[in-house]
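Coming up is one lone chain in structure tokens, specifically the form predicted on its own.
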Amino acid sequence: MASSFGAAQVLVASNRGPVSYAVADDGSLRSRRGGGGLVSGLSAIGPESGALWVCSALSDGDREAVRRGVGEDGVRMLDVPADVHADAYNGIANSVLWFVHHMLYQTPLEPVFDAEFRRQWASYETYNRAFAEALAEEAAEGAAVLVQDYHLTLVPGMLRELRPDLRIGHFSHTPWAPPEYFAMLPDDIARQVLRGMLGADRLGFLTRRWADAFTACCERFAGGLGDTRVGVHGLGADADFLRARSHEADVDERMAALKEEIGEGRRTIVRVDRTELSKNIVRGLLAYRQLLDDRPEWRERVVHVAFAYPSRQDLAVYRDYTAEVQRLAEEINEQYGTPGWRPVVLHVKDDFARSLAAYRLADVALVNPIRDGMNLVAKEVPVVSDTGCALVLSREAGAHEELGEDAITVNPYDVVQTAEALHEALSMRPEDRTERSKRLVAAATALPPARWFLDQLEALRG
């Protein structure tokens, strides 16, 4: 039996991998490396560790790379049929599980668990099985496997059946729904998700709140946790990388351009988000408009620098949301703007260097999600801000558990309260802002990405 095992001692499984491919005009394949906590973590354990990343082919270029046998050492890309992936990823993971955990359904109309849902759920099972089989094939005897996120909730249970010798972990990067909301799922599906997760030896969550919600769901729907352990690992900002990257030449160029747009001597309220429904960008803009209404002394003295980068634009509800963000920003500019002052500087084209430039210029960071697993922007802005910044932070962000003491806390639905919090942040004495900012940075960098990954690996092996 042992001879049929693979060679990988540490395996990571995630929908998106560390590399992507595009077909060039001449037919050749171009590869592009990604970043993030998992990449940092795998780098930290070193190339001699026998690590393997199992991920999905997401694009035509990725699928072509798999067909041609092109790949990178340490990465196995799965060519799941495009229609199966679309059903599993958009139909179930992003349109059902993500909505449940973020509690975002408009319940008079949705969800509707009909025959089409069941058809898509079968694709989600197929997709998860493809990962479980690949991991079973590649893992050395007794290897450690770290499965990532809501796309792959069934993998631990499926893998446990195939390879009972493995140490299996799963990490959730989103919130976890409380039992009352999780109960919206069809009974058999809710049990299947929990049984899948409980196939792991250990489950990781970003905050104690999400871990407790999962435990409560298990007690209500699955008879408890069984032998599965639960832990909390609050992913922190990568301070060394961010500080170095934010002082490169392209960031300096973006800073000069942003300063032009902002104007001389003005304060800045900065937000950087993807246009995900949970990020609450529209209410953030409404709160800024309320600030200009309630506190006219800030007119022409402050600019809201809002970066809203399109996300999941293949889903109509996201396209509509992005359009509403743009419409409202234009409305505020038309209502309050003067020849020398544009109240909202909105950018919707993704530009990491420009995001870092905005971080450096931030007097106030606005992070007001309806519900968020962590929210790294809340941790990154204080680290990068040149003069220290005040943080207006939703109590529904996972980051609030660590940063709440030194942030100005808001109810994300309360536009009037958020406007008052923005005023408080803008009015904060420089010495208070500096002291708070130092404490925010210490909390935000307590568990940098490499350490975050290694802590999970050590806990799984322990």
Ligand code: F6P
Second form
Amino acid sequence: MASSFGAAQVLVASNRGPVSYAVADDGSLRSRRGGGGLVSGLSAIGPESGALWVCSALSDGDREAVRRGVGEDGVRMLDVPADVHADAYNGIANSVLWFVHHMLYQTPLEPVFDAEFRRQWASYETYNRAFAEALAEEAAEGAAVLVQDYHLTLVPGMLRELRPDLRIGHFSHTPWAPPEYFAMLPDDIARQVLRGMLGADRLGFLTRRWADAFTACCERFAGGLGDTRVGVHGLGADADFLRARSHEADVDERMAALKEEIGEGRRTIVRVDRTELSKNIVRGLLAYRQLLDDRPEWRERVVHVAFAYPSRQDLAVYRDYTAEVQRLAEEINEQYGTPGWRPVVLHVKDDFARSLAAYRLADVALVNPIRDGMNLVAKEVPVVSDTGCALVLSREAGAHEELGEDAITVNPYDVVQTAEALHEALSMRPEDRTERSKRLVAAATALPPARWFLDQLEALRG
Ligand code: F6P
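Provide the structure of the form predicted in complex with the ligand, given the form predicted on its own shown above.
Up next: the whole complex, starting with the chain shown before.
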């Protein structure tokens, strides 16, 4: 049954939306627009297409905006109660589903699926239902709905019941766990997640590996895929945007400041991450320390530029991890630093212009996640770097499927091997580096965000 006021032909649903609000000191609301692949993807279909983005209010400012009826055209923010959202987002999505798909548990002690977990799971269901109901209300007859990520795994199934006429897609921006690891979830929850996803007509993943893992989980726990189709869409870097943005004045300013911090004539090993437990920043620092031990010829001649931006700071384990990154960076600086050389330049305050400045200055990009859906940094640095960079890349990053041949591949747990890979990258002959870098750029930009989005839409409608 289609809602009488449903008019949207294309709908996107995600926890975090394209805009956020904060209450200023004078009580007024300030809005901020975010970037990212989905934002540029959606803009590709044009404002006249009747597209709607359904997202959750995340902050007090967002909730206030919903209550005051403030909003942007094409965006509907759901005022999910703060405690329900906290259970669903922090408790289930980030502390359970993220951990399962990235295989992050320290299994002797965790996970423990107790009564508290069941209580939080009920909130996750409530939160997913709020999305399903809003989408059911807003969608025009036969509209296409593109649901995003592990926050919303139950939405396709719930929406299918409410609106069988819709074309429903779901895209996972994370890895998917292999069946042996997914089996850690309580049996009924594992089935509920898979059946929720299988409510979609089509499921998208970033790599073949994650799509195959999902299929294997369905075969083992849900009797197979049924009628649901599975596709792979490897999101690429937005080269036009990045090249233009990285030559604006604020990036030039940041470059000048960074050069001061690095010092004249030194090589750079650059990493830029949101400080997520899966990014492996600590082992990256350990590998850098190993490099300075094993190859003393690099002392004073190289700087590790590491930007570790805060993420999910409501979770103690994330805060502790950030503190460990800072502690280790300081320890390395104390141990090896000299009056004119700071071996690690660490910044933890998010600054996009400074990230682009670091990309431009990169001789080596270090991307060594434990496990990662794609990792766009691996694709962005080669595109932006002024002189072409060498890429040290974890074999567990989704991007490795496309970039592996021209990167130096590492096992993310092996810091001795990673140190050797850093040495190899720093020592790469310039012609070799230029050639590899060109091929990295070609692979990294093969599927720009707009095409990535439109391909999914076409496949869903086709
Ligand atoms: O990078 C993977 C991802 O799941 C993205 O799809 C999503 O935008 C993000 O992580 C969620 O992060 P946050 O918890 O900051 O909203």
